[in-house]
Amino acid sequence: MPPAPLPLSDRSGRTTDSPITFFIQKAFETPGLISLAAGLVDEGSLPAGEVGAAVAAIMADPQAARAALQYGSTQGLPSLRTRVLNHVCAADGVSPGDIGLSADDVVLTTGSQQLLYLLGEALFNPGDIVLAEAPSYFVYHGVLQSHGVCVVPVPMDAGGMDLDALDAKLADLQSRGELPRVKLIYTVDYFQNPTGLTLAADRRPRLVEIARKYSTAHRILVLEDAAYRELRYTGPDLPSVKKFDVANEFVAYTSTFSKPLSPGLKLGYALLPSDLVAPVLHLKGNHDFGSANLAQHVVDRLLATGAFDRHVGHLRDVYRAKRDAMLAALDEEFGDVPGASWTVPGGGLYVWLTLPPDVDAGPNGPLVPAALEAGVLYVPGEFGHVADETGGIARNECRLSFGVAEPDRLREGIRRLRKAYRKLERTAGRAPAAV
């Protein structure tokens, strides 16, 4: 007789597997598989090296070994916390004080993932909403979904968030009465994951100013992820839209050292509204105490000694090499397509295909299994999405990371995208174009 049941929470039942799951299964068992899927880092660029220094020189000193080894706070390490708010800050051209900061505002955190779970534990209740990108970070989906939040989609354009659209949804929820359940504007404002766009400079205060807005019976946040901004590859870095949030009311600002340095160290930080502090702090204590502590130290003394900033000039230049490398694939293999096109981000790790509207490109699409056979794995773009009001969601379109493989591998990955798109031609019926 099989034992009873287990009486699982409701947010257990809310919780399901990330779709990218399978994605990342395949490539490690698939011998000679070339995965343009995972948003996983170049392992060659990691910096061993510096790590390794950066330990040695804290073991070498007694006092900071066990400084290092000890416990740290729930916050995390002052001086880390200090230089976090000094990078942010110089980044935008403003001093902390300039917008209402300082280092009791930010957070450490086990990656920036923690931060954005913890942030809905202290924010949300089942039925809010969040308003996000169409199409927006599918990992984040599922944490929301977790919390039993509704997403409303807002649409992009090659300016990143259309805030016209934004505009208007909040107007029709306020018109509904729905406003007191909008909690969270989420973006992901430099080169987005999964699109590559980047929110436009001219939009990026106004957001704040619509949260305002709209903040009529209690304060709706912007959520801004920047994961990806130390990622850029041309042209000038952007100011954040905290920067626009000189009181420090609005905007959450969270990022990472994943992408920037290692995803092994996992630390993440945000910077966030004082009266925010201490609800996300008493969460995390409940979680673990404080973030691993001997890696607090390491970056903070990569930090210090300018290593930090040195490895971030080397990633830009093999980033680079990268995306151009799958730009010219796609131009060379894609560019007689009739209705397909691509992003061309000026930084991160993504590049988003849209394919003619008839192609279905999604997880149960003949894409997927076609380009397997061929040899390369993608994204199904409709993992980005949640569907509209009229249950629509669109399965035309892929994400495509060129963080992992070498440049000649990525030449060859969309070499092989090709193949399994002429394969489709071929079974649909359309003459293929001419290569």
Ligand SMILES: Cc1ncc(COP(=O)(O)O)c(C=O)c1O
Given for the second form:
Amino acid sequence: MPPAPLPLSDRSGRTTDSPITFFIQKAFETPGLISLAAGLVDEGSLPAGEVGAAVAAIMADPQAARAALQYGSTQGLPSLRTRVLNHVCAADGVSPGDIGLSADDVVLTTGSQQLLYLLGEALFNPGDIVLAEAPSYFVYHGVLQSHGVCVVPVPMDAGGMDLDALDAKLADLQSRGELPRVKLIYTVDYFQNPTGLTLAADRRPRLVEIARKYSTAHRILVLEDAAYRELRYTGPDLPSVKKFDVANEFVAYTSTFSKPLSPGLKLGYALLPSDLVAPVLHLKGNHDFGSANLAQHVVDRLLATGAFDRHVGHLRDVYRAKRDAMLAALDEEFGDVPGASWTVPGGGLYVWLTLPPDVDAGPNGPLVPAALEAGVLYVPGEFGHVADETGGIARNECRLSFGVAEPDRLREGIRRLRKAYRKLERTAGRAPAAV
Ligand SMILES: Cc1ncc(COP(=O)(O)O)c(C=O)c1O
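Requested next: the structure of the form predicted in complex with the named molecule (the form predicted on its own having been shown above).
Entire complex below, previous chain first.
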């Protein structure tokens, strides 16, 4: 007799495996495959020497060693909270007091992913609404689904989230009496995962104003996910949205050391409106009552010695070369494809390729198997979307990551993708481009 079913919770029922698990598995299983799908970081530049030196220095000092190997606090190491706050404020050209912040408003988390989840636990009830860029970070869609939250997609253009469209969507929700369900506006505003697009400078203060405008019965927060801010290869650093939240009311800013340092340390941080700190900490207390203390001490030391800044400088050169290799290959291989276009990101890890509207690059379409046959893998852009009001979903887009493969493999990967696309062109009877 089969065992009686497990009494799983509603939350568990709403929580599914990440759609890209299949793609990551494929990349591991298939020798020779070039993965432009993985969201991992560059291997060669991982800071083994710097982390090794920091760990050695901590362990050589008995007091520092005991402090690092003991439990820490739920909120995180005070000195690191101060450094993180100063790091963000220095980038924004303000002092913490200018924008109503102190180290008490900083929470260190187990990656920024934990903060994304915790904030949801603190704010959402099933049926609530989050407005998010379309497309958006698909792992966060999974978090929202787990919390039972509905995503309202907001279109993007070259300047990131279209704020006229955001305003219009909020006005529409208001007119339908749905504003009480709206809790959050989510933006990955620097070199977005998955598109590589950045929120334009003039939109940043306006985003705070829009949140304020619709915060009638309760505050609607902006969740600014700045995971890729440090990975900037061209152009100036733009001020954060947080900078324009001068009384620290509307914007929760989160970022991570995973991308600019090491995902193995799995350390993230958040600058929160003061009254959000306690609810988040109460929940974090239930999760883990503090992220890995040793990782916090290591990062604290790397920031204090300047090793972190030096490392970021080096990473920028490494990734700029990779990005340029991918963009040059796209020009070469897809430049002659009518209707194909791609983003030119100023930073981050991703290029977003848009193919002609009738091309199905989705997980069940013909491009994925053709690409696998040609020896390359991408993430179907479809994963970043939720269906719009008409039930429609874009299937003609691909997320291409230049983070992991070396420049020559990136070029070869794009050549293979073109080969796969050529196969589709032949099948569809499109005029094949010259080989
Ligand atoms: C946009 C974005 N936010 C958050 C994260 C979470 O990263 P971590 O938990 O390693 O800080 C990622 C990871 O890829 C990401 O792309």
